[in-house]
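Have a look below at one chain only, the form predicted on its own, in structure tokens format.
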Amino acid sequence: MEQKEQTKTTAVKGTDMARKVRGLVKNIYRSAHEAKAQGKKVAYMMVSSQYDEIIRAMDVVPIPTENYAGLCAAKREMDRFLLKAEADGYSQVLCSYARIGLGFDSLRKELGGIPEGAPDGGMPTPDMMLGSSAVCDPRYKWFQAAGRYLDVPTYSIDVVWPPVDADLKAVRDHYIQYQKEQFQGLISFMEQQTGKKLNKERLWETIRLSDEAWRLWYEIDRMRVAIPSPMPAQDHFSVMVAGYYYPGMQEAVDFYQSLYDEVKYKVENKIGVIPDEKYRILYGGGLPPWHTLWIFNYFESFGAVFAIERQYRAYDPVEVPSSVKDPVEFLAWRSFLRATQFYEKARANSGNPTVERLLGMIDRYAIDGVVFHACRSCRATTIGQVHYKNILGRYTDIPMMQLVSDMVDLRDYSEAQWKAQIGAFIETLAGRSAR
């Protein structure tokens, strides 16, 4: 029984679309190769860098890299990949996800081809790799890097927002033309990279896909409010492949649908995640553990489901004003609304937006307790989860605990240490719900 723990990874899943998701990850590399062989144009990407829709109107096929470094870890193949990028000078506290991306690239420059056995069949060497400065660093600094591996054109954008305190209306203008002119240089680089315009009808066309693609997520998410809960953190962080990687096409759009279909049944028939829902937990922060996920099974055999979660979360709908007709502006717009949406609360209260998107969900999921994982090598998701803590402490007495490991080298990871401090977890918001 022990070795069977160690040996797995993946949860139970709640739903049916949640276990339908493996074929979506088998299709993104899929795809990629396939467009390779045909002598279209593919490229790694970086996620929520807000460029999604364009990649997808230059018909370019993207290679979401980091989700490629959490596929390995969750089918445990990721070591070969990380110590060769330690053997070619990379720190261990570099973010995982780059270093098993710049170790892939490595061994595949080196063997010639890709490495035997590697999940889903490897990532194609790409035409053209974009990043950006949304979220971390390495999105900015890893493709860079790439180039000791691959000798193909690379582009970051700047993804920026301002400060809490700022005044958005004296701001504002300078921000969108700052993003709509990161925007049109990344579109004028992969026009001479494709050899083709843009299509500003298929842009809105993607826009269009994408923006009902995510407002029927957040739908969903706002039927998880339901006891019992209906969906639980494990199936977000596997419903989120068709959000995140398939923006723009029909595809997310039917997807979430079904899963749609299939939440508002469940909350209607009072069909939980489990048969005793005793506690409600919100996972707070930080990448989820991917080499580990079946953690949050053992989370449910004490009663105890994630009902809502923070990280990899669906935007809130925003309000681009109808006056924007051009979709590249129509994008900027969007990406300073989905930056600064929680600030007036966070003015208002807090003064810290996170704080005020998490008391939210504490509020509106009737939250037990929250838990958040420290990453050793994130630090864009783990830096501030104290402050965080902290401050949600001034305003709620819930338990909050925060594991440490990181997303996908289990080298940082103690199963004992992990259920010790979850029994201890448990104990308290035993004793709280007994008061």
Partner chain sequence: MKPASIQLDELYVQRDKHAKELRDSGKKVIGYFCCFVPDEIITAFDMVPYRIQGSQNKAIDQADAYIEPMACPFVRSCFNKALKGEYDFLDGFVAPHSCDTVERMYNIWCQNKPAPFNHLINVPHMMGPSSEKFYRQELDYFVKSLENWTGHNLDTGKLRDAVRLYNERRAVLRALYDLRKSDPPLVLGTEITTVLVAGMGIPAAKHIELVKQFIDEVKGRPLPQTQKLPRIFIWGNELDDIAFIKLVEECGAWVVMDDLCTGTRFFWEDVPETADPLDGIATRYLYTHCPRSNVPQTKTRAGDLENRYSYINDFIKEWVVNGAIFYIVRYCDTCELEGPDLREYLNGMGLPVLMIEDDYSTSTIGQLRTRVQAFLEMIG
Second form
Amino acid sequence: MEQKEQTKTTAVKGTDMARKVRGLVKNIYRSAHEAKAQGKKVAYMMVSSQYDEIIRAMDVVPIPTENYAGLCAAKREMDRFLLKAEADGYSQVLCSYARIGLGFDSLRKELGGIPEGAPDGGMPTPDMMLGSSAVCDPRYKWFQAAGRYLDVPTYSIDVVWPPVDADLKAVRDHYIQYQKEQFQGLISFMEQQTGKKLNKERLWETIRLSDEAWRLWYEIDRMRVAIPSPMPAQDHFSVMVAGYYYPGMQEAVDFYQSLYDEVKYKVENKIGVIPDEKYRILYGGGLPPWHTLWIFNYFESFGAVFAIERQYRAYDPVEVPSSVKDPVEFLAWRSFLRATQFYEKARANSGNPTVERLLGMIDRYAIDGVVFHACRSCRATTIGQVHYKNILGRYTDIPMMQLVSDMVDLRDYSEAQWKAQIGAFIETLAGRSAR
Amino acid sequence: MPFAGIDIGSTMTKAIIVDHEERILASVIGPTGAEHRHLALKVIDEALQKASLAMEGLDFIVATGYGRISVPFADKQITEITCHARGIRALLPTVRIIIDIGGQDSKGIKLDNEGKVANFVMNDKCAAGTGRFLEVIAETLGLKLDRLGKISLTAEAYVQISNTCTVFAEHEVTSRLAEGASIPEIVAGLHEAIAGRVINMVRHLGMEKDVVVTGGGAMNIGLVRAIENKVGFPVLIPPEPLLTGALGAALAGHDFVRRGVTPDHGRRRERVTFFQ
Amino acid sequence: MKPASIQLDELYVQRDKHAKELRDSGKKVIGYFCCFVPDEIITAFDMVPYRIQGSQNKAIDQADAYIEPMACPFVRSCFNKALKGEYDFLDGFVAPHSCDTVERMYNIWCQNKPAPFNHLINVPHMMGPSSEKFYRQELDYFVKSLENWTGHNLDTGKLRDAVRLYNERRAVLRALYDLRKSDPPLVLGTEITTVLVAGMGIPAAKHIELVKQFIDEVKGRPLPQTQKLPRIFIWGNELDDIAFIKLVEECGAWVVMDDLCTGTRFFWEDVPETADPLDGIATRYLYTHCPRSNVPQTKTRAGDLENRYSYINDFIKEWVVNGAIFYIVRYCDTCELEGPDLREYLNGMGLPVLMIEDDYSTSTIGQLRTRVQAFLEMIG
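Could the form predicted together with its partner chain be given as well, to go with the form predicted on its own?
Complete assembly follows, chain above in first position.
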């Protein structure tokens, strides 16, 4: 018996550049396969670990395993990997990215090759796995567990951020020092694996490229304050591929330059995402529902556009003191400054840096309502949403809503429930604008 | 020398009496249900009557199943995992994997070459993958549970039911209906979903021939076909799929006597009280 | 004087009673999470360390308005108690960055139920010299915060005394665990958990005294029934209620050894007595065997597993274990990633494993009976 054809689940994009991201994604896996064929080293890695520029500078080709999980979900090709990991004993509440990754590795091992029909040709077997404690716990535990299927050298680093109430002057030095030593440990490991020394000039170059890309991206987002909105959140969740998966590469800079031009044109000519923009929504946080991105278009059908988002917008550009002359130390400084950039503001106001960012967005982007996405298997991006909502409520009375499903596991998603919730949310927005 | 096994499941109570050559003297199936608390005693009495025996004439009584904990007239209580294994060992000795789909839980049991439990898995206190899941959805569709199997066989395709949660799945079924899916396609989708969940759980044990399906799920031909589809080869179904646990319990009683094990405590002809 | 066993039972039931009495007598009580906040430092400041616990037998009825239900139910339960005012007696609240949930919880807790003193210690997930150094610096910063708050400087002599005191408690608890080595064991698993949890909210000196008396009482009582039963090792996270261990023992087994946050994990290893006591403390706590800490990979997969779990191998051999039960409080990503690895290792040694994932609630424990009993029937 065959399964009935499914309806389209991806979102309609607002910008031309967002439509070109698909090529960037395909290229991630294609270049990994090519590198592998040429005998170059490829590494499983976790993006946004603050070490991305080091990997590029070492000429190691990164395979971002989390992105692959999101890709599988967007293609609705995740079930067999999830089920495989669960059959191997991983809990159904464990991070679903990790479940897809482990399930993929398990199947590849069992089949002796890449599972047939795996999106974008699948992930090649890595030469090493590079984990990190940035953002969440599974990002180092996952690769440790993957040792079950892949007997390859594995190395993880800490990425440490102080708590918001820390006396930054008192802790800065030891945080930066530790971060630097963690990077140095990683570099020694990679030098051993590749047989090549890190070229510091090359590292400066990848840092420069990555900072330039992020600066352009930051400028693009500043233009998105325009009414009508020139670029919606679903586009952001595509274009972030350049910033997160191509840092240190000229491709990212070129991509954001073109996107900058496109968004600028739209702003100047008042070309909006939708013809009749009634409500501007802030995507308050949580990994996007990769399995059902068309939900953004569903909001748009009611005149609601997602003008800006907090997710995959971890930090604004920061100014590392010019006295820092070593690129590794620069990365450590940058990591610390990125993490703490809203701390002072938070301490002066709400006590919470995330809330400060959200308040800033609500104000600058003329936001009418906030939507959060709670992912049942992602603690790192989900825990705190209710808390942010509570604190935000002390400063603003705009409606806020938390939708619940998962980033990739469709079993936690109920379309009927979402539609009911979204309907009620839109009614609340309408009621407010009628006042 | 007669031995009795009583299997108190969440929906049905089953009793079997065997003699010392392990021939079945009597078997009874009755509902459990919250309003039928006293029925366990009634079921065993009925079996005794059929076998023309008195309770005192039984050499050993083993209780198993969800309600085994406080069966006042049982000499020992053993889990249904061990009992299913014992029952299947007697009925179908070639079996290595038992898939039991009951009213409120489903389980997989792996047997070693001697037919003993080598490993097992159970669903995680959630209705998904159990008879209860089907029952709830059948109600939504206005169908009788025992018709689902045949209805699904008329479908040429199935619709995907993704939700694990029974309540969410109900919503999902309603919206698929609204989108124009036919009832047979939906029922087939439900069987597909349950089979998928159960088989994935059982895969953890390593799939190995022969596979037998027991419990209420074995009586649903649509579900059995979906399971076979996933497993990749035909499965066995015992002649009385509901009775393997009770049979195993009776046989386990015989094993106890052979090993010289004495009953845990005295028998009391009292109602089963586990629901209270 | 009541027998120690009775006193420990009472402390187990009324976990905050003694801490509240001490507070009423003028002592400061510092509450903390997990196994990464050194009791020694708090004690050296003449304050009482209090390990924050949840209530497995009470519903989480208020916390959902502040924290998502997919967060660790143990942590949610603790916070639920705080919301109800049950932790109002704490003068300080200290959280280590042990895992994602606890780290997030720190901010939520401080913003809704702040204690007079609040502090987060950042604990490296990695291990190695640079991590040791960083954690040591985090402890220095913790000490500095306490100094600022109390207005007193840390007395190194008192810290040395505290190290010795807690090492003595560790030795006494290990002696108690020795009583589980015989067959049948002289102490039940439920008794062990009672004794350990009872000690989490009282000064170490008092706990030592009670445990010593309890050991004497155990040695003096008649041997338990000599029926041969499977000997079980329990692995998992927070198990601060006896309910589950009681269930396992009721099903016909001896629980003889553990690797739990509320068991060996928090007390087993001594703090080395170093010239600067904080060095020894940093080393000892950083290398706590918790799945949230990443043991650097060594060699191949097999070597790696051996390196990660050889201490468990020792437990299993010395306490003559027949089967392992994993009891994982749900939504613990690190335990859920660790479990299958440990199972592979234990199965490789020929040890059967039952892996259970559960909510932090005694009301659902009965449902686990079939699983536990079937496991015992299988290995028995």
